[in-house]
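Take a look at this single chain, the form predicted on its own, given in structure tokens.
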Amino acid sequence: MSGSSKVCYLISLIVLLTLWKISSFILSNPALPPPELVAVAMVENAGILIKHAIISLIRVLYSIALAFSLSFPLGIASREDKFDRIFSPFLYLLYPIPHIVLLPLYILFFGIGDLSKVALIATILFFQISVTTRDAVKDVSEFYVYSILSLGAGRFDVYRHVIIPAVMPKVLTALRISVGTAIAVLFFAESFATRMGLGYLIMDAWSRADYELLYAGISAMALLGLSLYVVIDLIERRLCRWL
């Protein structure tokens, strides 16, 4: 991240905190405490927040890894027409389903532990990543493929040196979108049948009208999503140096 980018992020943070402070002052509602009280609550409950944040982070990372390990190869394989004719109908039929409603079924199948939550998030992310990857490989120009084939490359070389590098920017964009989706679904999943995770912490604080801790949990979840965004940016700079 360049120095100018850091300044822009700092300015954005200051603006958001200022708007938060003004809104809290105007509304004078306990449900919207000022940011300084939330900051104090974050410091006082740092141990609890870190413990719950680690659990949530592990669930998100497992979900993203599972979804990516399945969706990316299938999306790349869609470049082959024979495979795409089999894969696409399943994708088009299953993608429009609101998969978040599957949580009760996943709890019945996999229990109330982490597996049901990871499976739900991974299911939702699978379709986002696979659809983006499939569309990206379809957009790769055949002229690039012909160029490397003219140099004596085989099919494996085409995928390694042309197809995969060409689709990686769009795949990483899909991962960025998936991070936001994963955090949102994580909150929903951790609201049921669990006593660990930021989603549980937020709902527990809400039920006890502990608004400072409530916003501290929300801020921790936002920082979790931001951290994952930064990691994906670093991966993109490493894998897509030509951008």
Second form
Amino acid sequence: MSGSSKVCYLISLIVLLTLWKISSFILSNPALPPPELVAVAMVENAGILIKHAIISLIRVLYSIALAFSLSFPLGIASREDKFDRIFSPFLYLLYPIPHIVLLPLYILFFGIGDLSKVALIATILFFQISVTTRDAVKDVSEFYVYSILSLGAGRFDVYRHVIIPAVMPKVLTALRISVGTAIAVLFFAESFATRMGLGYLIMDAWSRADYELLYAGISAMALLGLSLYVVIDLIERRLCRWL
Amino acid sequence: MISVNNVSKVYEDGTIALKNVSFEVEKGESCSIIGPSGCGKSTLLLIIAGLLKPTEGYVEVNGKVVRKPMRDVALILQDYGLFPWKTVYDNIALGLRIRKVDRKVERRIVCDLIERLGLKGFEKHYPKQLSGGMKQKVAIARALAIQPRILLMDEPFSSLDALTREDLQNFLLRLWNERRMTIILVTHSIEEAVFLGRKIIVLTPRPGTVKAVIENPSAGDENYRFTEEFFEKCREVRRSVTL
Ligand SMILES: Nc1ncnc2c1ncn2[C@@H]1O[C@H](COP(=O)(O)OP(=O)(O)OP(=O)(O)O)[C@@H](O)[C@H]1O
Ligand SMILES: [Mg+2]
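I've shown you the form predicted on its own. Could you give me the structure of the form predicted in complex with its partner chain?
Expanding to the full complex; the earlier chain stays at the top.
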């Protein structure tokens, strides 16, 4: 991040906190505590927050890793017509279904533990990533492929030197969107049948009307999302230096 | 020797791009193909390169029918030549990497080309950081790196200013005089066709057929473009193109 863009981020942060502060002052309702009280609550509850955040983080990371390791190769392989003829009907029939409704089924099959949560998030991400990857693969100009074939490339070279690097920016964008989705679904999955994770912490604080802890939990969840975002940005900067 | 025999191409959507095109280019000769936009010049070049199947007819190189890209044929495509995700060095080295050429040999060949084409200092740059002329040079270097016996070029100099263009034309001519590879060059420019092609194939508007074959044995000398004979030949070609 360059110096001037750091300043921009800082200014946006200050503006947001100020707006929050003003709103809480105007409303003067315990359901909207001012930011400094939430900050104090975060420090006071740092131990629990970190414990729950780590559980949530692990669930999200497992989900992303599981979804990516299945959907990326399948999306890439859809360049092969024979494979795509089988794969894309499945994808397009199953994609528009709101997969979140599978949670009860997943709990039936995978139990109420982490597995059903990870499976649910991974299912949703699977579709987001594979549809994007597949479309990106179809979008790679045939001329790039001609270009490398004329250099004597075999099938594997085409993937390695053309298809995969060409789709990388779109795949990383899909991954970035996935982070948002993953955390939203995580919150849903953690809001019942568990006593661990930020989702649980938030729902629990809410039911006890502990608004400061509620906001601390929400802030922690926001930070979790933000840090995953930053990680993907760093990966992108490494993998897509050419952009 | 390259011989194009009664080649026709109808695209899947019914577009008839080429109709009964036949001509020959002797080994070590240079040939320009000129014709109006959309007459099938690029299509023809892709067919010669073995990247596109003709609907009818066939292409032979040294007596063998072309069915797939050949090892000692290099192709420079109209626009999409370079891979934006590879640096100048990696773009030029790609053909050698694919052929699993020893890294030391690769370095020597690539650095030599970088030197000769005046790309020194730009090895680590990405294509988008280069000017149009430099990109074109990189595309030429990449094709030359595999030391082709046949060089196919699709309007390689069309987007350059007059000076850079003449520079690169001279470079190509010097190279041809050194290595005597077979060159087929597609172009829009009558002057370029006459300066570089010892044989000039004039195509009709779409569907492209051979309208005229003009012998131009004086091409091959850098000073040709200043001679009366050159201007006379340009007039001849112009009459033939516009007739
Ligand atoms: N993949 C394709 N599918 C259908 N039609 C195509 C395809 N590629 C080219 N054509 C059509 O075939 C004709 C010849 O195209 P081609 O690109 O070979 O022309 P060209 O002579 O190289 O033109 P230009 O001078 O503008 O580069 C055009 O009418 C074009 O629209
Ligand atoms: Mg063309």
